[in-house]
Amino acid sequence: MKNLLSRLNQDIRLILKDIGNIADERGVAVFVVGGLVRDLILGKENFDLDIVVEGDAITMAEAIAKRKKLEWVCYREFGTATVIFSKGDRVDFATARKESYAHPGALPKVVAGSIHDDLFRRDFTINALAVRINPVRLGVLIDDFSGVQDLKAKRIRIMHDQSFIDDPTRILRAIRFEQRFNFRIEKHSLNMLNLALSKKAFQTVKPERIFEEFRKMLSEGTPQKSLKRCDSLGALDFLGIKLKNLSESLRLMEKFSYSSRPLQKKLFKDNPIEAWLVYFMILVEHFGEKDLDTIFKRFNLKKIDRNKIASSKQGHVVLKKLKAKRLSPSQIYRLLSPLSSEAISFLRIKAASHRILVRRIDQFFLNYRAVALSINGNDLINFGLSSGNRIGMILAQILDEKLDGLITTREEEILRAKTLAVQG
């Protein structure tokens, strides 16, 4: 372990020498902690810089900035702070706490503490890793919890037996880590999860904590095998709605997984979607509009996901019209560019075994939704137009024929709007 930071790249190893030059010029103890720590170790990259101070992490990121001529946000009232430094690298510095819980589910009360302190409020062994990046302690490895021991016996063990109950979230988190990792919760952790949900821990924390972990778990590349895992010990009961058809939901999103990738590359390169609305959609595809309603309003879901979400409840509709034996660029364009790109995504999952389908979705993505008038409503305005009703359905029609190829140019366009605003 002792040349663990030799493996991060050169601009994130002077990152840390910064930090550490002048920590020690403060006197304070800095450390890299968590994930980081844990993927070097695993050899998998991560670019998640969270620094721990034995200290005033405030002052400490306030010290950087200055010195460095860098942006940085204090968030005051959690003691947190975020320096970016000058690539665009986040770092994000905290002090070093200690935490209690009220009552189960309830957001911790911290006060200052150690490293040790800091590292035993994790959530478990495998995340409770730090490195010591002060000059005269370079590299030093803190595992004061066997983390580096559970990651070789691939295995995901809590901190203490009150883990689940103090923070519910952490049974999401448990399991998303095991599949993503191809681990296994230990026995004993596996106990003291099944004790959580006996107990209906999910019940004493705000839903969209919840679902902040559940959106994470629908991130992962592959989400189906932590769905299937969290079906097998009855943790999805926190939606409050019982899913239908999981095992074809859950065969549509190996599908998804298995093309995410490549269809990023080949319709999503200058536009990324966000997939994990497009396993939701999957996961939500058999609910009704009540069903829906009540997932939205019991996570507190943004409006632009429900809007996202909600586009995808036209999909049989849209695939059953873009069966047509013949229809035109226009009206492809017409049928799919009402709906999200992670919509339309959906709907090409759905689509897979038919070709037709399938290519025409992707001309839309590769042809059609980037073609755009040269003209707009104030040219209209200058032909002497003032209805906007009329002016818009001018612009869609012109639209429609440039899609068709039946108009190439700005100056066709410009005549064809003169021609259909003298028409009226």
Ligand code: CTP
The other form holds:
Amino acid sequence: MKNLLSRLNQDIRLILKDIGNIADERGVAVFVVGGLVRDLILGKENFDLDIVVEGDAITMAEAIAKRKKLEWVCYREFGTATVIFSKGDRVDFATARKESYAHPGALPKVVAGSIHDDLFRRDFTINALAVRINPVRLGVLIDDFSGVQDLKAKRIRIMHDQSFIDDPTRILRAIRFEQRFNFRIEKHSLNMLNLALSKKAFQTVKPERIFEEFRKMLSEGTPQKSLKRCDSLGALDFLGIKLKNLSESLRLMEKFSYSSRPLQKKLFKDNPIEAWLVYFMILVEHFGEKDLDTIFKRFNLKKIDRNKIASSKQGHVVLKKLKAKRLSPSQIYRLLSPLSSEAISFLRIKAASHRILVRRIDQFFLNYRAVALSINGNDLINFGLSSGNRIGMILAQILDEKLDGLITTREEEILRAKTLAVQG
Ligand code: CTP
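Alternative state: the form predicted together with the named molecule, after the form predicted on its own:
Starting with the chain above, the whole complex follows.
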């Protein structure tokens, strides 16, 4: 494991070298920790640079930012800071800490500690790994809990029996990592997980925190596997509402997981969609308005996400209209443009066997969505129009004509606008 850091790319190695040198000047020990170390050992890419400082992380981050003239942000209430390195790499700094839980599910009480304390407070042995980055003892791996052995044996193992009770969001994390890496939650940890579920551990955690982990689960490459596992363990209760037609949802999720990557490449290159939202839409497809609202409130979902999810509910009506024998580009545009890209992707999965529907949806994304007029409301006011409503209607009509190829140049737009303006 000696050359672990040499597996990192040159840019990251230089960043770590700078951090190590400045830490030495200040007489503090620094380590790269967590997911990046785990993934280095697994030979997987990871750009999450989490640094643990045996000392004050904020003054350390400040010293680096000042020396290297970099932007930085500090979060005093959490004792953490982020430095943004020249190519945009964000490096998070945290003080090594020792944690204790006042009661199950609570946010932990935190005091400064050693790297060993800091590793002990973590979720699983495979995440409790650190590599020293000071020039002296550079690259030394700290593996107090046999994380490397567990990585090799493809095992998810908790650090102590209370782990899932202290922080029940780890139930979802264990399942997520298990399915992501194709590992197995080892027997004793699984018993502890089941025990926590039988004690209704999720009820001790703020729903927002659970949802944050659930969102991460849905952001993985194949979330249907995790959901299946959650279902078999009885770990989906946290939703508060029973999922309807889960097996049908899992089938659709599987379809989406296979097409998601090529779809992002083909249709959303410059504007990536949030895949978790599409998976979520699939899961709540059969929910009525009341149940959906209960979920929104319970997990305090952001308004922008609520609106996107709610827009997927108009899906079946839109799909029906989209099946019409003849549709002009502007008609396709008017049907699809009120929906979020995620909701349309959801429809595309629903309509996968219907070639015309898929083609129309793809045309919308590739050819119609970006069409814009070169004139705007101010131009119409200059032509003598004053009512906002009429301005909107005229612009919409000219856009439709442009989409349908009846108008192409700016001059034609202006001419058309003037004609429509005098028509009253
Ligand atoms: N962690 C924990 N308990 C949690 C959440 C996080 O112990 N409930 C610790 C883990 O050691 C984890 C680190 O905090 O490695 C960073 O958390 P996060 O970024 O969520 O996880 P990663 O392991 O980096 O996973 P991913 O690859 O999904 O980013």
